[in-house]
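In the form predicted on its own, a lone chain appears below as structure tokens.
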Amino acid sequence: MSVVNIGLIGAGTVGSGVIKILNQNKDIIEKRTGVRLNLKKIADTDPDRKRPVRLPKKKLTTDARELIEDDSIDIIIELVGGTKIAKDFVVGAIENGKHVVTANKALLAHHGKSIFALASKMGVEVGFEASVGGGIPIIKSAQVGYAANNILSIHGIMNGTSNYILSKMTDEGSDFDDVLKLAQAEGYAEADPSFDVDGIDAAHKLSILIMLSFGIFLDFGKIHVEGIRGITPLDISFAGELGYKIKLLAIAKSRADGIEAGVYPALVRMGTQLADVSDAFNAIYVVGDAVGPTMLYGMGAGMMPTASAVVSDAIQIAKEIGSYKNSPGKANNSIPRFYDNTKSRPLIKMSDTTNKYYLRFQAEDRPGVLGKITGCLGRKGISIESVIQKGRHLGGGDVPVVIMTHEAREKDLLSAIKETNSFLSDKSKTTFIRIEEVQ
């Protein structure tokens, strides 16, 4: 039986899960693969902190370079996070001829192209299944399962924290701030939840799926990103009355003139697969021209699901090592192929996209206001599907007016909203949310 030595950099939550799986499932991994994964060294800046697993002291070091420069180590698992130190570790490992496994979506979203190019040059693998969807095997599906397809669209619930918050707000009618505090208390949200609730984490993951699905490395800063801080119980209630739920979606669509890509809250019709994804679960809905609509579902984060994906990458690389070890250029089964570019397939501006929309205006309760709103929309070529106006009072005051539109160009919608804001009493509360009609 061949033995493959592994060096683990970062023994935090996910790293502890990796250690647990390698200890607990050692025998079954060997029986299935014919390979023994030997965790030879572990690097962590705080080896004495409490962990759910015991770390053998003889394998511990605080210096990651010891692992990177150890000629006997075949695979480096990087789990430190961030984009600066992690990049140094990953690049150093590749330059030393080592294969790399990482869960670091931010690193790949910002520096993936150069990392994959270096790995290709050095003839080593980069496994990154855990970077998107935790334990959901979406990376391997994109690389192999959908390889025969022209990918038409991707709709993903890719951030468990945001989905947990929106699920709680929907089920309990609670405010965002109250549910965020609960999510932090229960360990679903960080003390600084910005990456999760502002859509950045989901956008990192989306950029990786775009690499694999469309062969393009996008400038991450150009991807349209919105979060869920502005979603209110009122909008969730109206969406429910109209037959929809609000989800934070990461979306990519293939068009003849380019790629649409963005992360934003969207109305999803009740009873569909994505609408039914609740709590901290993730789901990724992919449509291919040959396979049709498919969906992968599961825990998108957490110690064990993410560690499962990390170890699966290590297993795959370990199984292949014997056939190309010390043979630069023979590997790279996992390296994305950038066969297209942003000149031939540009990123389409959100203002040039076409969608159906949910609109909520705060309008003064007096005759003629609704007519003025619908008139503004009509002048911009936006047709109306339905209208809800509630809360009429004898004493007047502001009331919510909710309008569902047919498909319209976003720049026309924004122009119409600008015009309506010129006469609304509370223009700051004008809300628009895109509607995504997926099965």
Given for the second form:
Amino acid sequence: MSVVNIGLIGAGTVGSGVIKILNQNKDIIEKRTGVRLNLKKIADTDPDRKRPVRLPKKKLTTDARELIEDDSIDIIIELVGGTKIAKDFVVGAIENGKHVVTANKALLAHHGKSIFALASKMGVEVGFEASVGGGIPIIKSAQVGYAANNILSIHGIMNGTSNYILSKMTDEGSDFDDVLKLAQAEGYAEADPSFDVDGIDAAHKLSILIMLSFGIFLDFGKIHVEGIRGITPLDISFAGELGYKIKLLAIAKSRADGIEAGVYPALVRMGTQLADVSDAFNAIYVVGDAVGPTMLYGMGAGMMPTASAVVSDAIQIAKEIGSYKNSPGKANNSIPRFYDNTKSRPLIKMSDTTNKYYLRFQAEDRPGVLGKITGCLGRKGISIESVIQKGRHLGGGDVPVVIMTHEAREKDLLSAIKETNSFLSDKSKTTFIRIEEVQ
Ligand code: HSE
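Can I have the other form now, the form predicted together with ligand HSE, not the form predicted on its own?
Okay, now the whole complex, with that chain kicking things off.
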């Protein structure tokens, strides 16, 4: 049986999971691949930190270059994260003719184009199943399972931390700040939670799915990104009253004139599959022209789910290496990395999108105010579906006015809001959240 040697760079949580799976599922992996996956060396800057697995001392080094320069290593698994040193490791490994497996969505969102071009030039594979949706096999689904389709839309709950926070806020009526502290204490959110709660992590993942589904590399900085810091228990409660939940969605839609792409909180109708994705779970709802609506669901993070995706890439590549080691000269069975699109498809500006909206204004409770607000919307051609106004205070005062609109152009909505803000006493409270009608 041929042996495929693996070098693991980064033995943190996911790296420990990889070591564990390679040990505990050794036999089934050998049966499935026809090759032996041998973890030859492990590089980590902190060999003494506490881990859920024991690291074999003789395999351990603090110098990742040793792995990259080791001619006997076939596959480098990069689990360092970030876009600086990790890029050096990935590029160095590819330049040395090694296949790479990475979970690094930030790296691929920013440098995917050059990394894949280099890998093609060097004739090596880059596996990145763990970069989106943790253990959910969305990457191979996008590469193979949906290959017969024109993808029409993607709606992903792809950041577990944000989904956990929004779920807790919904269930307990708590403030964002309090739940964030709880999420940090429970180990869901990082000490610096900005990538998670500001939508950046989900946008990294979205750009990878856009590359796979539409064959284009977006300029990452151009994706519209909003996080969940501005979501209040009040909006969650009004949304609930209207039959919706608020979720942080990563969305891509195919239009005749281009691609809509954005990460933002949205109202999702209760009773739909996406609305029921709670806690730290992830789900990706994909609609293809042939297959129709589909949804993949599972753990988007964590030691074993993410390691499951990493090892699946190593298995895929090892099988391929095995086939040409056993039959030299035979064409390999490589799966396509992505479908290149010769026709460039522009990214549509958010202001040129059409959506339904949830609006909340803080307005003085006196005659004519609601009329003035609806007048502003009407003048911009925005049609109202329903209105809620509650909590009249004795002697006037401010009250929330909630309006649900029919489909409207975002440009028109923004200009109507500008007008309403000119007469509202507290324009800082004006809120708009898009409504996404998915099944
Ligand atoms: N921090 C991510 C999340 C997991 O909260 O979903 C890694 O992609």
